[in-house]
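Heads up, the chain below is alone and in the form predicted on its own; it's given as structure tokens.
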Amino acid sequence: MDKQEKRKRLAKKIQLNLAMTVGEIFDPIDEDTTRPKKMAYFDRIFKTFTQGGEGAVNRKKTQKLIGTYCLFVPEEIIYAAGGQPVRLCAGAYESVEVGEEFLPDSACPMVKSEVGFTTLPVLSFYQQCDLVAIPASCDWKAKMAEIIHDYVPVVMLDMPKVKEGEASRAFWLSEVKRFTKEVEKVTGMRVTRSRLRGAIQMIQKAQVQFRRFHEIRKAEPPVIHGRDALEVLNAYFYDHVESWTAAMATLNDELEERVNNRESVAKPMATRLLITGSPMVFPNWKIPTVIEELGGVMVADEFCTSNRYLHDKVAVDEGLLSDMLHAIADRYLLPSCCPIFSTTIDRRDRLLQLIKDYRAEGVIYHILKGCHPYDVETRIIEKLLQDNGVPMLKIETDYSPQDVEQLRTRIEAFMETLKGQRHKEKS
């Protein structure tokens, strides 16, 4: 058997282990008649996962498709030019053996995952995109761009390490116009000024939906479970802008009659967590599903797939292309929260308010192993947590599913703790 031919047989192997994962993951969910009925948009999009991913991305025939690693990529620049962005973020387990045959051991699992279905047929957009953009915002995902320059084609964006100050945001306008030609290049089609504001414009409409979305999660009791809300923004990764806006504004309408009737996912006194650190992509939903099974809530999160992605407008004073692109090249650097930043007060500050905001008891700390930004600030959190009285539970893991009894235990004991702090508090 020659090696191609091993390959597509590894590559079948993956797409039916991952298409076990994702029915083992909406065989329970399509039975929970708590959830929200307009949620049904949003799973078709990852069910298609069990299908080699047909039909997940939501574009034109004839559209370029442009990859897109992290929340540093200006979409906006993207549609103008014609295009539509696919962020390849990965959970999958099954694809993360094939990315060790090219990283070590020590990588961060989504890197590896990333890099799986990447270098072998399995979700079917991987190889369709024709110019893939990649931050350099770890180290990781920097040899990652070297590793799979084979087998797509790559662009990738440097990153200021010292995000204040105006040497840092005239180098990366300079990275984000550098951005524009390769897109225009790949598209055959120029970012004018009228393209360019009617982007702006659409997926400001977006972060409309997404801010009235998490106002309505500020509900007691909850009225969505946290993980259907990663699913919502994991699931803008792959649809148009246009189309997951109109399907946000149904939700969002139906969550908050929800509101209105009292209707719940959970119980009143329900244990109300936040989650924060390496972030989470679908299928790796273990650790809000074993919340949720225990009789938690996720009532927020603080991750760049999720809660940050969509936070921050990009704010135009004139009309100009080179006034918008100068506002859109600060929108994605000076709010970001990214710990890949010499300092991170304002992670910090935006973690205290988002406690605040949705009542959370505790904190879980997800760190991926081999994620070094989010590991490094792991005793700042701590001890930020610490001074303002809010209890952290530290998780270590990876995308494997064998230590998900171990988390369990964990965690509920976690809760418990809560439970018996609350219950002292009120005697």
Contents of the next structure:
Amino acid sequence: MDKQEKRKRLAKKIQLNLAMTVGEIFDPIDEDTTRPKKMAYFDRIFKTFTQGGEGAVNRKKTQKLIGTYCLFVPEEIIYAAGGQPVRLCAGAYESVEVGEEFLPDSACPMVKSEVGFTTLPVLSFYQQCDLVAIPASCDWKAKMAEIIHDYVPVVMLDMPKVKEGEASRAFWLSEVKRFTKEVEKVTGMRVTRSRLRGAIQMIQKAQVQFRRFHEIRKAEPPVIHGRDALEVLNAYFYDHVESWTAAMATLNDELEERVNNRESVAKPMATRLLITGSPMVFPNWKIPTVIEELGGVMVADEFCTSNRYLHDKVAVDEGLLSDMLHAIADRYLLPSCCPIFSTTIDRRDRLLQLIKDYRAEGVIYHILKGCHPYDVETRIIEKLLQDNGVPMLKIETDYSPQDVEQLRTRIEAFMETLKGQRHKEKS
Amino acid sequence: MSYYAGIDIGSATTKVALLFEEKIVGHKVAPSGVHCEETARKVLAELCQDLDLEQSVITNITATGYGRRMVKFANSTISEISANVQGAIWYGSQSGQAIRTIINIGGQDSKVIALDDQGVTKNFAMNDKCAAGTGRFLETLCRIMEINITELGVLALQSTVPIRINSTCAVFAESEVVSLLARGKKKADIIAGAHHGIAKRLGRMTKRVGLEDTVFFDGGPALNIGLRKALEDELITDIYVPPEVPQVTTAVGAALIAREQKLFGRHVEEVA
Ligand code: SF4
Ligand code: SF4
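Given the form predicted on its own above, produce the structure of the same protein in the form predicted in complex with the partner chain.
Let us now look at the entire complex, which starts with that chain.
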């Protein structure tokens, strides 16, 4: 058997294993009658992973596909240039072993999974990208272009690490402008003032539904599970922004009805948890699944793949092209809570706000093994929460399903102590 | 020129192979029953009868398998690992293949043996603590599904996406399968999932001892095309299953050892 044949069979194996994982996740979900009906739209996207992700990305045949990583690549620009963005951050255990051929053991599973999908045809949209934009965010991302450039055309975006200061702003703006040129080259369409304004407004409409969704989630009793919240934002990775916005609007309508009917997805007095740390991407839902199997609710998260995703708005949607580019660059840099930056101030504020708004009783701090940015912030966040009387459970894990039972034991114990505290406060 | 017999007494079945020099002239498989020696004697006698041979033409008998020491009429015994290796190499040489990895699934255990390029055992791994990766688990599966063991493979091939069976223990896996059936899941997907689980376990064992082509797969379950495909997918390599009866390779190996011992005095674990 030659090398090529081996790769082909390896791809087939990973595909099958991924399909089995998708089945394992959606089997119980499909049988759950308490779940909002409108989730089906989002489920469909992930179920395409059983067939190589064909149909996951919502784009016209003629549209160029621009892959993105992290939360810094301006989608407004991609849409304005006539392209379709697809966020490639990956959460599949199956492709980790493929990525390991290119990366050291100590790399985080996210980057391993991403490199795996890029180098082996398992999910077709990884290979179909006409350009992949990688911000030099964490160290793994900084090296990624070099690792995958034989497989897909890539462009690196340099990131300032100290975001305060005019020099950083100016530098980042120049990177955004360079990126604009690169995208224009690929799509063959210029980013004009009116197209950019249109794109900004299109995304703002999505942000309206996003904010509405997160308002609804504050309701008590909770009307949607935290895992499903991860799912709808994860679907934004692949969907066209307008289709996503429409689907979100109908989901929000349904959820509002549930609020009115006091239709809960959890038992009364269910433990309310907030989760933060390294991002979770489908199918890496092991922690939210365990929480919810134990009867708890993940009332909010602070992930770059979910609650942080569409939070920050572009401040200007009028004016000159250069004003808009400036505003776009600022949106992605200044309010970012991403731990690659030198200070945790924004993230600290945001966390405390979320804890308050969603009345979280405890925080789970999730670290993917090898994810240094989040690891390094643990102490600071732990102290912050301690000072504010919020218990925290730190979980370091990867994508392997092997530790699920251990995690269950730890999370269960954590939830029990939170319940105990509740009684203490009452008496 | 002479006849040699190999007797492999496994937990579930007893296998007898008869060689004339290095040529297989016949083999027979029967349930081991309670009295190993009696069964072995009977099966050997029947085989001779089938072949119209006087039992006295057999110059040397080697017993192997977990019940080998019970067979007092054998001239020598040998471990099933060594017998399996000899059998595999012999089948390999018949088809012009150099066997480097042997995967054997028995009734109660499963094992993987790595050979060097001289055919000498380098390393092996064995699972005899848990039924989950063995023939017994497949039998249990058939019982729950109410199907015949020979149907397993064909059914498994009908599945497009197997259902993951998470339990690594046969007892838990059994209840998992029962509940999947109760929830109306397709038999084919469950069976394929079970095969997938076994293949994963064996895949891990194989990785530990070191995978090298050609891979030889024997033992009763090697007849199961679904399991074989699952193993091929897992290991990403083609697998060679000996023609005719893959259960008897170890018995054939024992017979070859009986011959070598007689001619060259080698390979003797202990002489009875
Ligand atoms: S937290 Fe920041 S660096 Fe990490 S994946 Fe998200 S956006 Fe990228
Ligand atoms: S920020 Fe963490 S999870 Fe994201 S790519 Fe970097 S190391 Fe991996």
